[in-house]
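We begin with a single chain expressed as structure tokens, specifically the form predicted on its own.
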Amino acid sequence: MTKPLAGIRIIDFTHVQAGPACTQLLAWFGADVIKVERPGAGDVTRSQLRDIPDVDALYFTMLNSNKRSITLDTKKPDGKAVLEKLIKGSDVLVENFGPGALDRMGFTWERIQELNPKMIVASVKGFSDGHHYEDLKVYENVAQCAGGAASTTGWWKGEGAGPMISAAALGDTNTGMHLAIGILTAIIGRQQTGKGQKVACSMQDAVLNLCRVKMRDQQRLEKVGYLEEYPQYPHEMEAFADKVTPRGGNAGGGGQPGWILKCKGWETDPNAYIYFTVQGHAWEPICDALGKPEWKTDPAYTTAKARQPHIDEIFATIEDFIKDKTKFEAVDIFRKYDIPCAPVLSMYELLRDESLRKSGSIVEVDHPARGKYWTIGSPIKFSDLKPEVTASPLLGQHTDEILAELGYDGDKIATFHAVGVV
């Protein structure tokens, strides 16, 4: 079948992670996506963390699929006409250089409008224009930090108390979703009115966004002096006294207290563990579960206000229910009783998974130098589409196929190879 972004093409200047993350999305909907490179280099995460010597890196290959690459020095005049050609037949450029980059190469939006009114050119940004921090230069964990994430996770006391930074690409891989939505956004706009604009996502504002419940829980806090669903009350109300949102530990962000609870096995297995929601509607069947019928009607439990100052004595039971089952037994049994929780199930183990692998959400992809390597498919899933995960290109792979689809003869393209255009 047709795929939905089938038609478009994408002029991609990303390098790193945040801005291939939102490319190789719409690749994978269809769309032509051509990687601009330099000659003999590339996008710095092809060398970045090899596993194989003198192959892309992983970090390359898993953000960089479904696309096509061509080596461009446009700081030469050819390569200047060239990008030109390409901006006058191309739909989308998506860029991630620092401040003020396109302008320095000649490549100003007014520019790239005198070339093409209905281009659609997308900024992966640090910080808002105008904002106070737009010189900053950013990177995930920055991203995390000045998006309000690092500030609200992890531990508030004790040993290895601070903020603490995700492992999950809240700043990078985020950002480019996000992107991916207002590029869509402005196609269908552009149906509308004929024109191209600007789109823009900073990280921070990305990161932010997914934060949304911690700005409630400020707002709230500074309102009320204290926030009942968090691990500090009732035990600990100093916590609240400066007005700022704690960090919660492992707590739940939303009105049912949770917490990561030990399973058999935790002493040698870093992930032996099971997340568990102490969800309201879900308090009769826990007690079922746990064999504590006379919870059911005691007035210190039958309230999640009533349950909070018992909170770490209910998950302390659990976890003893749990103490001779393995992670996925715990899980096995609490399912039957509709009760919310998973076991924490580790890379080795996602990677290994049955389920993932024959949703698409994990896929094997065949690379020309590296073989087959498994990668991350599309969260995404569709009842008329399956978007099917190809290798990522080798460095200039396209090159002379694009040229020739821009007008270039041969002879012209032998002569761009041999001056170091291309």
Ligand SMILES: CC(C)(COP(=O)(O)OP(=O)(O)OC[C@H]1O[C@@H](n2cnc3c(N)ncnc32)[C@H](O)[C@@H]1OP(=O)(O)O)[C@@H](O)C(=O)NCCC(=O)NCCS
Second form
Amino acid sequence: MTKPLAGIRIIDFTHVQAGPACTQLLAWFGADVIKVERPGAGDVTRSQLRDIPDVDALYFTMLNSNKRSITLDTKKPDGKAVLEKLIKGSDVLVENFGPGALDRMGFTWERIQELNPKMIVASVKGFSDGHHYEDLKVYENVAQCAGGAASTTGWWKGEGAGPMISAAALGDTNTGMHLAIGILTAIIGRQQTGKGQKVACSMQDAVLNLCRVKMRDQQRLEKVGYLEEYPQYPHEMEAFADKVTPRGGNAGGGGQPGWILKCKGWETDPNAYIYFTVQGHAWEPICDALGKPEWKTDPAYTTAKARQPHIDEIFATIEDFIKDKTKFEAVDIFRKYDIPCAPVLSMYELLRDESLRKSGSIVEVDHPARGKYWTIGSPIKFSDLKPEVTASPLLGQHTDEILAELGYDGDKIATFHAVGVV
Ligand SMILES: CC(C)(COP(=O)(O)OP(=O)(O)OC[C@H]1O[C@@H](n2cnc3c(N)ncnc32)[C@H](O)[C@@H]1OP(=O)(O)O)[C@@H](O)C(=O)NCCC(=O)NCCS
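Provide the structure of the form predicted together with the named molecule, given the form predicted on its own shown above.
Complete assembly follows, chain above in first position.
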């Protein structure tokens, strides 16, 4: 089967997570992704948080599958010449260096266009061009703070109150996914114009794009003065006094209130919980499931707004109903009533989840140095493409092969090795 991106060559000048996640996705779909790394060291994630001495860390192997690796010192004249050749023969260059690093290396947008007018140059930065913070270097949690996720996540009162970081990579992998959409769009655009273009996605923008409902809430709050679906309504109206969207704990973000509820064993199992959503049109089935038929007709419960003052009582009733049921048993009951809910799944459980393994969302890969390991496969499924995840490359594993493809002979390649260009 020909993969859809076969024939697209990508120079993968990325490191850490945001850039590598983007190029890994494109490699799964068939692009020839050539990871360009500094000789001797490579991507810093190869050596960070190693679980096996001297073997590429899982951080690296889980973000760089299906790629080839060439080492190249792009600050040396010969290294620059190799990169120029690569640019001339490639479709896309993806980078996520600190602001200005590519320019300092001599590869400005103008220079790249001179070398290859069809080139698409895709970048991740912390902030967008021209932003008053454009010079800042940024990692995941910095982006979550700058993009609105941290101020709207967590508890608004009590112990642990304050902005909170999500464990999900909203700044890193999420930005990489946005960038991948930008790259594919630019490739389609190039089919029409014959020209490449610059594509950029800032981590702040990518986080903000996921905080759309919170920006919605900010505007509603400024207009209406309160947010009726927030847990503070109506008992803690002072939380809305400063007209700043408050944190909502585990509340649902849409029009359907939801909460994380305790199940059997929560006292000792940190993940013995389910998420339960009180979906408007599922109210009657919820009453049936809970054995509370009187709530079906009581005007104090029949609309979402009427229920909100009683939402704690409603959740307490559900918790009481499931206190002798495991999270899986609880979901098995509620699913019969079409109630949107799920168990809180731990990483231990997800790693062993048969459905995820069957669908290819979790896959086992054989690596030449570490042996077998599990990684997260393509979250996107196709009818005519089953992405196969292969091992991440060892540092410089394909250096000689790629140099030969670029036309360098054995003597020249040996010289490059001898003088540390590769
Ligand atoms: C992630 C980040 C904070 C790391 O910062 P850092 O470790 O200081 O690394 P930088 O990217 O700033 O710098 C890399 C340097 O290595 C150099 N370099 C990279 N690859 C090289 C190569 N193959 N040969 C020679 N030099 C190389 C760069 O030219 C740059 O040098 P310079 O600063 O002297 O110009 C920074 O890259 C960044 O802000 N990136 C943009 C946002 C982002 O993607 N964040 C991470 C999300 S996971």
